[in-house]
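This document opens with one chain alone, in structure tokens, the form predicted on its own.
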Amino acid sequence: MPKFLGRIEFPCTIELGRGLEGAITNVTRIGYVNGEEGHLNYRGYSIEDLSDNCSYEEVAYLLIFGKLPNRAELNTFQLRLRKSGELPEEIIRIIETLPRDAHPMNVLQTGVAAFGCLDRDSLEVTRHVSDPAAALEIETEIAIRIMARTRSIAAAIARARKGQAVLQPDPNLSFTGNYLYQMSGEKPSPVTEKLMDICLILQADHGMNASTFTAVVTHSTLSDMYSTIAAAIGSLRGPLHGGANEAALEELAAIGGPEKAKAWVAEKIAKGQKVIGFGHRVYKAYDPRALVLKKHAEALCREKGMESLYRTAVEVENLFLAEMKAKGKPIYPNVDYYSGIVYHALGFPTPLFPVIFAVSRTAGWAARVLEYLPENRIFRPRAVYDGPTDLKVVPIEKR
């Protein structure tokens, strides 16, 4: 880890992270990433444990909160859910009036933006600014509401996109159930759901990437908890971030089939292309969360009818794995790697995977924020000049 140096001076020698890599940027205790390792915990409780034993509810009531609820908790966090998740009449002409075509993250970061402006209490925050316990309360709603309902904005963006009655969530389904309700109308069966529920969990909280980032950045500045997700949102948008499964799942299934993997892997090597879904920036171990996606994606293809499609990954893995491994530099499948591939065999556009990525992950940019705000200062980091500091203007008829 990088040492503090202190107060410095220009002109000097410094190392430079090229992004920011290496810097530290605060103390948290919502999640931990062991990068060499391959292991990723949401305060303390492994990605692995979560995933198989609870619901996504769950889940981002630890992030937000601390700890796993009993019953109660629960069921009262789930209630205060539900009383948000209604989307209004102006909310649904917004999403409706866009065009179809529009990028959806696009969509959802508009219709949350817009969201702010009819939430008179998510401008309440700055006016506590000296009673910090009174802003975490307030807060910490907004955020409840928000989670709610950027997911019916999710589902009403992927029906809107075909022309469909947007659908008000059902009081009687989960946070995921009604996801996928609104979405297509139809009430999961309990095995969907548990999948999806354990697609939303993985992607709820990865340490400080750079949607953690924007999120924390921008609430730095006392700004309102809207405008907070919606540049999240905004970060997340981009391919090296929150569209790489969408890139990934496109490149699988022009590949053509399983036969043809050697061949298209060879020529990828032979080019020194990569290959979309593989390497991350943090893990240097195989990612954790495509350990858990890869076992659920096997099953749930075979289901679908799509096994040719998760072969082919299974046999790119395999081969461009073994040839990073005969380099001696290993580069193993991240979570968008296979994650694209479960988000199509549940029925999801293309175009929306990224989407679910923010719904999952407004929980943990909450938790962050969250955290974050009692002892809030804003972020205000340095650039180094590197550029001339004595030229004099010339007059424009002489330039």
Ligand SMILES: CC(C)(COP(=O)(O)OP(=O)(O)OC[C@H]1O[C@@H](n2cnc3c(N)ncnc32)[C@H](O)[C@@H]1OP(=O)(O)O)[C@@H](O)C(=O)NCCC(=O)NCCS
Contents of the next structure:
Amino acid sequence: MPKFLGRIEFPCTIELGRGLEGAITNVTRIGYVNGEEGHLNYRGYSIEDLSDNCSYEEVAYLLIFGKLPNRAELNTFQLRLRKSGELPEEIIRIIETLPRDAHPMNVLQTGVAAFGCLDRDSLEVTRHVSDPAAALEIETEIAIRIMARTRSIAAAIARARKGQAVLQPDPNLSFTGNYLYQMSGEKPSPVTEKLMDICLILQADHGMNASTFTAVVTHSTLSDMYSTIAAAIGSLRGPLHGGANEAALEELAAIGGPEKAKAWVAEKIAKGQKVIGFGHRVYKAYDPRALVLKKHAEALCREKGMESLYRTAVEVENLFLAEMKAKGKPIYPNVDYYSGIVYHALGFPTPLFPVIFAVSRTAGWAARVLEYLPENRIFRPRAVYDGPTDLKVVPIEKR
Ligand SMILES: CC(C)(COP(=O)(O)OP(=O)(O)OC[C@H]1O[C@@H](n2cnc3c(N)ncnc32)[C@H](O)[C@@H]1OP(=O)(O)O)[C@@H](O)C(=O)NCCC(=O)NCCS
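Other form of same protein, the form predicted together with the ligand, not the form predicted on its own:
Next comes the full complex, this chain leading.
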């Protein structure tokens, strides 16, 4: 099937491709991906500015409430997050019962969905359908609860995989500090916490990507917020989306050193295979998140004695990009290429990479869903039917 499907003149010209390329879902004030020039902003602030000067909690607040919090607002927000991060026995049991080698994204999705069975308030959106302001208020509260709960489930998964006891959050730590503490049992150094904060900030929101679209579509049926976030986690899991950081690192590690990059890239190109961690539907320039992470990956790999991995990544990037530029279609690294290296150098097991992405993106999913709610209309696109219309059923014995 051709990629280009048609053109709509309304009120501007939109070119549509398969995979809803070019389709518009709604008007948003949450964030803007400038794919041509390689810029990303959240509510008007560049991600470089936010990752240099804010914590993940401030950025999550910005995405959800539309402004950067002052000190008092941040304190209240942190309190709301802290109140919800405890894991009840039922959830811990589920996480510990599932096979240790189950994919962490499946366990995360199960944990979030199960939490929905315990949170009686999560039915409220349906009850408040005739009162949009009340629906927005309760859904915002539940979204904040889910942010903290997703984080705690994610950390619990890391521990359960190693047969370690699940840890509850420490009320004196930040959102990110707790994520690291609940995973490792150790309070992180300020440097590690800041680096993790940067990773979470960079992945907190990114336009109407597949998982965000999944969240908005799910919630547009007035489904509950837990089902919404669980659906989005399922969508994020795939290697074309949030699973790419896991796949990209596995590919890089398998190359076996920078000196082997040339032959590896040549083989990929000769076989017409995709290099995971490259390309993007929207970015036609360098993904700005990858640029920030590349800088940190370099410093971190040097510090941890992992220069070979970093140099392999840079070598692959240079060779692959040069080849693609020569073919007239430059394809740049995306966020997943360098985030995988940073997570690896921070000591996270590879299967947990997409889970970190999900913890971060929960803020963006929630923000987009809450923005859409006051003007909610159920999503219902159509497919072009291209099959027969005149068949008659033949009795089963005669088929
Ligand atoms: C991100 C991605 C899914 C976007 O998909 P998309 O918008 O549907 O783009 P397409 O897959 O149609 O790719 C467009 C063209 O670029 C090429 N291309 C895209 N990504 C590529 C990659 N990583 N390696 C090699 N070629 C790639 C495709 O082969 C295609 O070439 P063609 O026009 O000659 O057929 C895609 O780039 C990809 O699969 N990347 C690898 C997975 C990944 O890193 N995902 C994380 C995204 S943040």
